[in-house]
Amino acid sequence: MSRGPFVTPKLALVMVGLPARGKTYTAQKLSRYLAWLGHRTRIFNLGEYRRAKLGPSAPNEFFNPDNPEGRRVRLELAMAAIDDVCAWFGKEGDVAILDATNSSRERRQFVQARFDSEGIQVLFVEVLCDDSEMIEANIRQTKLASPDYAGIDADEAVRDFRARIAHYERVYEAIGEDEASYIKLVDVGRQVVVNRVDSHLGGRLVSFLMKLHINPRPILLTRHGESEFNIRALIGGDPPLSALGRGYGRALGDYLREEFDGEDSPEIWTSALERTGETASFFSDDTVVLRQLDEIDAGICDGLSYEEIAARMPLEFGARARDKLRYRYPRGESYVDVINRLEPVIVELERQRRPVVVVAHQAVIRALYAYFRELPREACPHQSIPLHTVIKLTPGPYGCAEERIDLIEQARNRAN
């Protein structure tokens, strides 16, 4: 990745917080966001180090602060993870996320001193939660699925995990203003407290974290219906829909009315181009028009077919084939440019608590899809995003469920 003046070369995001408060969920969200933006990012989860050394389960007594052997092993594992972070930065890393409780001032000072000695900037991310219902839900929905409790009775697992939390609560010290640069998240975004965060990337992370929540809701992605340019295999332009494209718009409207019957009506987001607005109009005229959702700018190639580009501009055609992610059309855009302009859209999608339907274009849908599916940047331009298909994504604490619905085929089956 080329480094501009606003990129932090080495940044360690150090998670802080009691178990079952959402640290790992937050760490994974941060990792996905940063990797999508092009920062080489990796999570170093201390629980994985423990399981690799001790096996898939550890009794709660291992976490007792009065257990000297447990304290020794936990420190040894933390040092191993920190060593790996430093080694990874030496090879390729931009941002490392140290996912551990880091529950005492002493431990955080140790982490800070070690990273300072390596020239690594540190930003602590503390996740606080006093909502008993939220903690209970987190224990039952996520922690019971952890490898720590594989094959263990659910009630026994809950008892053991609560005992583990109690051990950590005995020694937990919240970060003080005098300690470090930090971002505190209270009750999954209900409140965000920022202290001494003055870097460009840190500011972007603050903005992103302020939008996070755990409310489940679907995000539906779809290309516009077939356009007159699609029929002629031409790229770009601002053509109207074809007859088949209008048929898709009607099918999409029917699908959305059925899908959200009796529920909160979804927000509809479209690009500023005619074919997306026309597609969405069969469901609603009340749409949010975002120019960030416009198709990739093909520059001087706008209105041509790929066969014409190959014949007239073979060097450009070859350059695009070699690096589709970074290739920029003359006087136009690259996929990297599209990703960068979509950042505020991603942040807004994370904020939304209602369902959202995005009606846009192939390159744009590819970029949004790659974000939610946590795909490598290089894979973004090669995703299959067919016409007349709804991609229904449902983000969850540890992943994103996907369903694809071919509405034209569905309509044909109903007709038969």
Ligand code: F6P
The other form holds:
Amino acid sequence: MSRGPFVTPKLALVMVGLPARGKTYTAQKLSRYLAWLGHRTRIFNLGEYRRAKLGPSAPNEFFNPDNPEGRRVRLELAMAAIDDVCAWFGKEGDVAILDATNSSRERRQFVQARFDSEGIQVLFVEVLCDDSEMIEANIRQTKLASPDYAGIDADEAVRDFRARIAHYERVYEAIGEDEASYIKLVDVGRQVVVNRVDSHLGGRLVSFLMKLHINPRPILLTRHGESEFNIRALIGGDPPLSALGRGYGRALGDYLREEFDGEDSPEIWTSALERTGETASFFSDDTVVLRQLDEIDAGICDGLSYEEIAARMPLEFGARARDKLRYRYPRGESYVDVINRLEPVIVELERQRRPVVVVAHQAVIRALYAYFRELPREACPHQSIPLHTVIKLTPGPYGCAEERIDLIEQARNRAN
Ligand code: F6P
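Switching forms now, from the form predicted alone to the form predicted together with the named molecule, please provide the structure.
To see the whole picture, the full complex is given below, headed by that same chain.
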């Protein structure tokens, strides 16, 4: 039976690259994106296997290709990780990310042959970077904080890590065109080379990876101001703002003018519904209107209150309470549907180098928030996203900082 174009095959993403080139960063981004889309994804980091077996640190000599004992142990560790990947696929996994240098052709052939024999698709993701400033920043920002160098003097740690890189450089073989199915990322998005990637998911990963960058910039998420429906506790619809909601629009405008004083003005994205456009209009009319940001479609329940739904359609109400993530309103949407339609928005948010303010709705903000905060999908529909609050997210190399700015008081003061 054909598995169809949109079904995830068992896929091993095998990272390739010298140390400090951003493999772990890329692996984590891929993992977050895939998990948010609903693929059961896990990273298998070879450094963790080494530390579990040999203790927290290993001197650079361990990585010397002329050290036969080091070579033997490293191969053994790689085999243990690959065994775990295969076992995990046997149980529940969709996508495994093998985070290791996989720096020789011989090693990659070994990995490929093993996964082939288990019926697991392999896609190599090679991270190349010759920008010495970027490498230096990576060494200082991430490697010094690694458990490998806990308690070791910073200069000594940098010296040792550079020696480790030099050992790898002596034997490193970039992936050749004849080799395999791969995506090569050169200098964080400057160039992306794709070879023999023909699956649906592979294509999405290419498009995602092409947009990644490491320039810090905030993403601000907010619901629209209070609407006429919010006052009456009705869901959906396309109502205008209430007086308090307009007060929030003004407060938000003032906050944004103060926050982005000068050249770094943000892009403003709204849904196609009246209440988000109206909220944003107090700051700017130059907005990007995206239908993907419209609120979850409540289908036949649109325009009702939760009490009315419970009274008129108790089975539907109960089904949603049991599985809010997957429950689909009759002739409407589920949270899973919302996540799927937001995928291009996430890819575009990753690409943006300017700050972006997203003015949208409760379910939509929950889905975007779940992505940036790496929440389990089941937790997404239950996040607290109050009205009249800005959620400022600042993506960093490993995770996303969050600040909540409560503009409720200002909204009250500015309501007419
Ligand atoms: O109540 C406001 C609202 O935006 C509704 O339009 C929407 O149906 C709802 O929130 C989504 O929240 P929940 O998934 O908790 O019902």
